[in-house]
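Only one chain comes next, encoded as structure tokens, the form predicted on its own.
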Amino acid sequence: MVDSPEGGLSGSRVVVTGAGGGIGAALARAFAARGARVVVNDLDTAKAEAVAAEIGGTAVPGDASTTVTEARDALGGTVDVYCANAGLGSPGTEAADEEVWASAWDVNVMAHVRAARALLPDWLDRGSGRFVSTVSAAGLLTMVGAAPYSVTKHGAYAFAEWLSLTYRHRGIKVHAICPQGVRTDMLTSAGSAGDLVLAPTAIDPEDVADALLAGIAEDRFLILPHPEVAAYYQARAAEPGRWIAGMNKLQQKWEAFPA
């Protein structure tokens, strides 16, 4: 059964890609929890099948950008609702390693990408689909000290963005979920500049499920958990100098900022 316009996602086939803990596991957990099948893939199996045992979901471990094939077998040929979750909250400056530039792009753009590539010819003849990429706030806005992450977020939202005007009239709804700090394992590894910007306002994973479940209910596209995000982007978007004056101040604060 595929999930109705009114929200309805009974019966429903859902993959979540990094699901293994913090935003991709609350996600699992939420979906379950209202009658979907759902798939928990992450790159540690043991993680991933203690998520599926606990939700009574079916865990396909791996690699996220080509798990789309045995998901779909696992659920019996199709998938209703599809989460791009998994991501690398990448740090560093425009000298990071080419290696950490590839990667970021790879996970957090390209694995989009494939998804999307192997789930449209179906969607696209039924004339249904959902597709649900975890983007961050940091794709609207960005985010000091992690120019990869930064950078290919804004990749992800711009494809997100995309797959809806291109395919909204054909019946395949996409959502972008944008939430500031989130209490995750990437939260903790982002060092000082998490503590500075993210921590003071960060929130539950869970509650960034509940926020896409309110968004896919009201079939909206931007999700975000953290609501003060919208008049941030249309500061950014009305005075983009103004606003690059203000993050710049707080690159400094965070390069004073104890470590």
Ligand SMILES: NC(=O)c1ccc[n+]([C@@H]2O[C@H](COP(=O)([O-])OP(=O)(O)OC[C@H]3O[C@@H](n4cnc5c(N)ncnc54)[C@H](O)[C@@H]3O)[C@@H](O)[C@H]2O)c1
Given for the second form:
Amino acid sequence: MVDSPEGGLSGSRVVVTGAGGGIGAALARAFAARGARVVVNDLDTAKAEAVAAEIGGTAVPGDASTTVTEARDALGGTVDVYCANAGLGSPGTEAADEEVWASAWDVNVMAHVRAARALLPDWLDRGSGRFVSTVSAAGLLTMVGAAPYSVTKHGAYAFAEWLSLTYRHRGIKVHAICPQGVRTDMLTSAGSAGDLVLAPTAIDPEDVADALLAGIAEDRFLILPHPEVAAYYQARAAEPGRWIAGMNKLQQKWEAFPA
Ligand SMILES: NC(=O)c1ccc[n+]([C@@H]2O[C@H](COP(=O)([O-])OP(=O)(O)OC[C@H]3O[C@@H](n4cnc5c(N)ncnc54)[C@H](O)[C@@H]3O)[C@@H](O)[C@H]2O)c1
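One more: the block was the form predicted on its own; return the form predicted in complex with the ligand.
Time for the whole complex; same chain goes first.
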């Protein structure tokens, strides 16, 4: 993991968006514990400042889409690792409001695109840079009851994959983290679908951070904090119709599940 001039995470300059709580805070803590200099971004200023103070980092509050310039300044001119982690749970069907679809697209996909646009010129000049996308298992599979979330997380996964295959030979590393349930505020607010589908196998945010660090050490693109997701993903690719029939059974179970 060659991210810093010293050749490790120690001293590397890291940005984590949506790091005021949940998975982002766990990523920020894990990088800081390994000696990285961390910029903590969150829309919620107080949360960003609290996590930054705890880990000796720098808070850069605001929308994740607009972090790169300010974060780069705070880190002395360069970002080594950028974690596009901020996300919206965005439940609903095709009937969800236009605003729900638009905000899901903006935060779950376009924030990643805008960050990459701002980061890539410097990274390609230097021949190094690491982009970490917190996607979701919903980006590989799907999430019942959450069309905007499932669709935009597929977009986030596609963008991470595209970045990696386009720039890998130019020194750019990309990781897509695809967990199922993680015990955070987002899971708490996911309602009965979260209770039925995600809560029984939920893990802690620190487990996601551990999985990312292991994936960085092994230079793995796809980070699966729930290893069983690999088999589901294979099953979907091998027999899409059968997989959809199975997911439809889950949908029916959810419809009968107490709200
Ligand atoms: N919790 C889960 O079960 C789960 C599972 C798979 C993937 N994920 C993904 O992990 C990521 C983090 O989610 P979490 O579970 O930690 O959620 P969370 O709600 O606990 O934390 C998300 C943080 O992002 C911040 N945020 C929201 N919009 C923002 C924006 N535009 N700019 C900056 N900050 C913003 C929020 O204020 C919040 O502090 C998301 O991308 C989510 O989709 C979560």
